[in-house]
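Next up: a single chain in structure tokens, the form predicted on its own.
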Amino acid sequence: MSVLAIAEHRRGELRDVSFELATAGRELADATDGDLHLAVIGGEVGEFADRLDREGVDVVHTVDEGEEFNHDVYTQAVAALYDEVEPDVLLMPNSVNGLDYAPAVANRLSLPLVTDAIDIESDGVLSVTREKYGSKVETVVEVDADRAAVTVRPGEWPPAEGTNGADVREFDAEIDESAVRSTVTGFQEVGGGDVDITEAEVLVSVGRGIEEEENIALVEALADTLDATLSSSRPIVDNGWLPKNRQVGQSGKQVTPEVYIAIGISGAVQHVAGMKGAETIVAINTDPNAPIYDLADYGIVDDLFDVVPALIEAFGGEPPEV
């Protein structure tokens, strides 16, 4: 089984999901001793190709078209490359960009499309595992077709590492400019600001337990002391206490930090869906039965207004008055 995976980049940087796609694609290709093709479209494709040459990647295709994501260019380029490579499975990120062009590509190629995969297997029949009902239920979709397209949820596979000496090939997608109906004029982070919580190694996340907006200063002080990034659960954003780009969860961003400190967060399934890929999870909550403790590596069952100041002092900071 041959696999073609499409890498993703933003503002000159490859996204982590690019390397996770390499792992997912290699596992799938190994099931039938097939080849893994990885492609990057636009930006500094030569530099990206060097970084995408990870273990398990057989071929890196570069498509030198534009600097940033463009729906019409990606749709044409991915479809043209698919016709060139003729893979059995086309993998794309289940990201904002991926979900923009993946349905258009699948429609153009008449491929069945399964989105938001958390596992993919093949024993002659492609099986894709997805979550339903707010991550409460896993369901396996068996694809009744010889070829298919799948979008892969970020954070579900470890990133491919090392180098491999993959064959790097330039591909001319022959973009029909008359069919490019959109123009990228700039980049603006949703919710304002330039903080990308998906890139943070340590996240200090605050939830409903903080009670009042002015109390967020306490958690922000802990984040500053730890040189971490501040994030939150949905209620904080819904109250307008932090911008949307800080929200972790199913309707926010999916994060995979080395350390995730959940403060006053109960662990609703919608939130857990966005942070369960963290390497180490620390929970602070007064409720010993909070669902977050089912996931946490370390738990502190106590009042956050006692624990957080103590942590700030323990790490050399000075807690603010709240």
Ligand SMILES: Cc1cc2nc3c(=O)[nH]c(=O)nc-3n(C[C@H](O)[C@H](O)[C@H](O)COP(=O)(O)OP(=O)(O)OC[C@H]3O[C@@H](n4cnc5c(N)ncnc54)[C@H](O)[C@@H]3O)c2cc1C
The other form holds:
Amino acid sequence: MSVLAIAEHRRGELRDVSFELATAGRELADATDGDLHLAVIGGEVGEFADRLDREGVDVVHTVDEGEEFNHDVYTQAVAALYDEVEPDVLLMPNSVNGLDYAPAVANRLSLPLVTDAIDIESDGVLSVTREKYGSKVETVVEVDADRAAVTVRPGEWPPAEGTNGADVREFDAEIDESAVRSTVTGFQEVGGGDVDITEAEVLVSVGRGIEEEENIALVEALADTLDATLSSSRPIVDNGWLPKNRQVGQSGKQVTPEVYIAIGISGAVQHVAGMKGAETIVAINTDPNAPIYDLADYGIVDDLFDVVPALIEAFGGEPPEV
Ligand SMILES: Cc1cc2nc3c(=O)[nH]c(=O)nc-3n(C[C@H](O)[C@H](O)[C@H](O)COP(=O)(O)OP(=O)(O)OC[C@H]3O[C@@H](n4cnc5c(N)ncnc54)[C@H](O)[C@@H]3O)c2cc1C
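Right, and the form predicted in complex with the ligand of this protein, after the form predicted on its own?
Everything in the complex follows now, all chains and molecules, and the chain you saw is the first one.
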């Protein structure tokens, strides 16, 4: 089974999902001794190709078209590359950009599209695992077609490592400029913030247990002391205490940090949907029966207003007055 996966970059940087797609693609290709093709469209394609040449990648295709993501260019380029490579499975990131062009590509190629995969297998029939009902259940979609497109959830596969001397090929997608109706005029972070919590290695996350907006300064001080990034559950954002781009969860962002410290967060299913992929979860909560303790690796059953200042001091910081 041959696989074509599409890498993603933003503001000159390849995103982690590009390397995760390489792992997912390799696993799938291995199932039937097939080839893995990885493609990058736009930006510094030569430099990106060097970085994308990871273990398991047979061919890296570069499409030198534009600097940043453009819906029309990506749709045309991916479809043209698909016609060239003729893969059995087309993998794209289940990211904001991926979800922008994947349906258009699938439609153009008349491919069935399964989105937000957390596992993909093939024993002749392609099976894609997805989550439903706020991550309460997993469902397996069996694709009744010879060829298919799948978007892959970021953070579910480990990134491919190493290098292996893949064949790097330049591909001329012959973009029809008259069909490019959108242009990129600039880049603006949603929520006005400059922080991307999905990239953070350590997240200090605050929930309704913090009680008052003024008390956010306490967890902010812990985040500063640990050189971590501040995130939150939804009520904190709904109250306007932190911007939307800090919200973890089903209607917020999915994060996969090495360490996630949940402070005064109960662990509602919609919150857990966004953070259960964290490597190590630490919970601070007065309620020993809070659902967050079902998945926490370490728990401190105590008042956050005692625990957080003590942690700040233990890590060499100075707790603020709240
Ligand atoms: C469609 C939909 C989408 C949603 N999307 C999201 C989402 O993306 N993200 C999200 O987070 N939620 C989301 N929610 C809301 C979700 O259901 C919960 O309401 C929310 O996660 C609860 O936030 P919390 O844990 O901060 O607050 P609570 O559930 O109120 O929990 C507060 C916790 O703090 C503890 N606590 C209180 N005082 C202290 C103290 N002094 N010290 C230590 N611990 C203390 C309590 O024991 C409690 O466990 C969504 C809901 C719906 C319906």
